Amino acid sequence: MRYHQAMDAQEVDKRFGVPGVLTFESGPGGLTRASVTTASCSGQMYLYGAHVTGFQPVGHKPVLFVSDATMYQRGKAIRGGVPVCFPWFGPHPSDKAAPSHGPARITDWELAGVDREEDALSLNLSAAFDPYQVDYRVTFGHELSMALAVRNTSESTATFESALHTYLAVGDARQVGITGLSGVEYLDKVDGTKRKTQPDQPITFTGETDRVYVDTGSACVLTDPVIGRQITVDKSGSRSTVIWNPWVDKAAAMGDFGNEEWLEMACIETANAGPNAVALAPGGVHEMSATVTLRDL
């Protein structure tokens, strides 16, 4: 049984719920959510662009960030947690009225089912987005994994950009530190994206930052002093990876988006943007995952 939208979050609840591990319910704005409880984590999941917003480990604080200021409502997109950026990264090449990082992140999706292990929970999601096909597969553990897959239905090559868009949550984000990036070049997006080359040094924030890294499989670690903890992306089938932070200026500049809220997240982004758009051969299939896991200091 797979869930429609013309289903209520009820309806869906009684289809796929799990007594004491997952519940469905109408969300903010009227968006079917799913609330998930492990003996490992608690999560949050909406139907509407298949978006994570949740992830907590228990004994921890959450890992993801989302802002006070997002706007649930469809047509747009949910500000934080994990955004599905799919066919395209950033605006259309072409058309300026095409929404910005695709429809994926603004599309209800398919519910296709829910697996359960002992200390996870697993939730399989799919979407159609001419001329592919998309499963979306999320898992609630001891850590977070998402893993896309995109399967080309014409018959010539097709070629798209994808992103799992992962807003973290940190103390102070002047003082976070991101390693796994040394030596690697990057497309500078603040500065009129030159191309450069990442020194043999953490990145940290001192001002708007927004970086393409360009042909690296990578994981990234973030160290977070404040809270007192690291992060870590580890990812496959992605040779992109962004790094994000809107700084001031920015942040005031958007309407669903705090003020303040820069200094409480970071992006690292498990991509295949630009120059490592994906060329699928007719009925091929490409699979990106990102796994997001914590550590104490």
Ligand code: BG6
Second form
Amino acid sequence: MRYHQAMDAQEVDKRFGVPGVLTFESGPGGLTRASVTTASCSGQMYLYGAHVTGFQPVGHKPVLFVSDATMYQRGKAIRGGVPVCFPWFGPHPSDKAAPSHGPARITDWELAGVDREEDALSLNLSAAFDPYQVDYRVTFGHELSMALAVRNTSESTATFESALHTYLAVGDARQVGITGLSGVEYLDKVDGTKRKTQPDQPITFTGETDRVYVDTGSACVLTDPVIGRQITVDKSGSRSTVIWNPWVDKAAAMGDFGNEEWLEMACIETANAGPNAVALAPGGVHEMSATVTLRDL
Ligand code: BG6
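Based on the form predicted alone presented above, generate the structure block for the form predicted in complex with the named molecule.
What follows is the entire complex, opening with the chain shown before.
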């Protein structure tokens, strides 16, 4: 693996900052953080992990959950926002010492460029994880769009998993419902990875939930009666959707997550995982994208 040198916040700000719209500063743990303010939203992202930690359309509450207990520390993933999981999802298949969800979320990415559109702003980041070159474009606007393009730079086929592990902020996890996956098969990670089929009803949280829905390209809609909104996670180039809430015991067992915070989040992860791992031909490019939009109830 090749890890990038961290880009200095001041230097990045001089080169890419746009007064009043985009600023870079040294955030907690000395990690370079971008703050975005457009006519349509505010947003926040760290170059460390290419990690989006904030998205808030004007007139709305924050869309993403970030734990109050997260450690902003190299070597650890930020808990919340949108971790980029790559090139594997979950534990490494054979190496127990390898980081959970791959090195992408604990790597300093390079900022390659910034694009301003009418009322949106895009940040383009890149990183190399041998044999892959990865370009990641995040657009903050009325909606949050994230597109991960993976190129196989080697001479042989390479297989990877990936996820945009979106932590959505919710009013009360016990009261949300998620639609879009009726009839879809999933691997139930809290029940011995058994293959099950989602009944024709919204997914609700009544205990620890950790499911990899497979062979699905559908959008999901989370209905939150407490905040009074619907969040849609639409996607392309993704055949898996992971639904995760740690619930009480797992929350208590995580050192970087508050005991009660499971009530405030629900993950809808745009992924290619397990049976949907991507086999990429030499020189081939695969793009996966997720778009998060809001609607008031
Ligand atoms: C989810 C996985 O995507 O991420 C869960 O399906 C896992 O199994 C969760 O517990 C959090 O993972 P981590 O490595 O960030 O603690």
